[in-house]
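First comes one chain, alone, set out as structure tokens in the form predicted alone.
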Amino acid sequence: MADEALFLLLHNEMVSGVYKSAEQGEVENGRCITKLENMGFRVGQGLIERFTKDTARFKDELDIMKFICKDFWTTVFKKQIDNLRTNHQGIYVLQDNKFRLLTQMSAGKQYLEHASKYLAFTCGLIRGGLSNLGIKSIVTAEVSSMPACKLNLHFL
């Protein structure tokens, strides 16, 4: 339980630090999300490498996505993805109805515009993990009501 609290605090400080440096002129404001996503990308690469060292090879993309939704997500966020959908043509939608990095914020719509900066690291985390498994992808996130989020994955 302590490691979860530390992860949440570290994530909040990363987001805060990146945006504070943008306010001080060190980083352009538009590059903050890219910087957070790149941090997540590198962490995702490392985590997938560590988590899959003792597992058998994956058969296909769907097998990889099941691993991401069950094992990877559970290890990082302490719960499984609530819903995984696909069109079997390289598009996947992952839905988490109580996303841990957004639960600290209000359940109302007042902080909805700030949600994207708290999801950038996670998008990079998934993209980095998939990259290390040999899949190039585009990962975007959308939030319509807090703390639920949808992650759209498009395999290239």
Second form
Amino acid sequence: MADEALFLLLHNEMVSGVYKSAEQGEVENGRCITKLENMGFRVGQGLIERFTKDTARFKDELDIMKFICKDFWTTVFKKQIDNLRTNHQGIYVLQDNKFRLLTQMSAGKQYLEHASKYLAFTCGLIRGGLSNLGIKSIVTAEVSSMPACKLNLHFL
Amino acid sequence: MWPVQALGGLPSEITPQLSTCLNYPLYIRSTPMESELKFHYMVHTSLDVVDEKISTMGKALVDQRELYLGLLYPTEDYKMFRKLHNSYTDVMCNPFYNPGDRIQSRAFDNMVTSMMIQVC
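Switching forms now, from the form predicted alone to the form predicted in complex with the partner chain, please provide the structure.
Full assembly next; the chain just shown is listed first.
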């Protein structure tokens, strides 16, 4: 896998690129976030096919989530998800206390309002990965204090 | 995850895509002499069989290889299955391919041709 600085810097440029080329009104109504999420979706689809080439079939949803939290996250972000919670009815909350794409940004509340832009791609990544494993889902993120973030997965 | 069938007697390759809702072939290729309609029927019924097997899955150790062996052919075709799966992964990574479309990649076609030549 490529050096992590490469992906980090490319991702930052991608976010600013999308926002720079945004048309009138797109920034407010969230079209840019949607664009980034869709990019992440397509990437996630291809990535998950690559990563699961040699792994055995997954037994159930929890197994898939464990894969996402451990192997998938490690391959993409060089670390595992710190905390996984679920209600066993299709809702999962992933907590990453030191999210790689936010560590360079701030260590508290500064720039908090921009955090969602930098999480959109990753939400799409997870959604795309799950989609090619046969799961339709909705993925959202919340950041209350950088660089920790919470990802909410809702299986449909 | 999806099964591949190489039906001897009807030399052909299919690549079906399975997910919880979609269940149709992404790629079908057969030698022209066989009756294609009958083959298509077989393909769709076998997809339904796999679908059934998946939905009743509760066993601890169902991995894709086991499912494959449950279908038609013995282990020597597992090599072919790997090759096909690897090419499928490459197709996925192609930016010009939209997941869910029919597969139109020439590289994929060539790989399937070479596999079919090996079989028959």
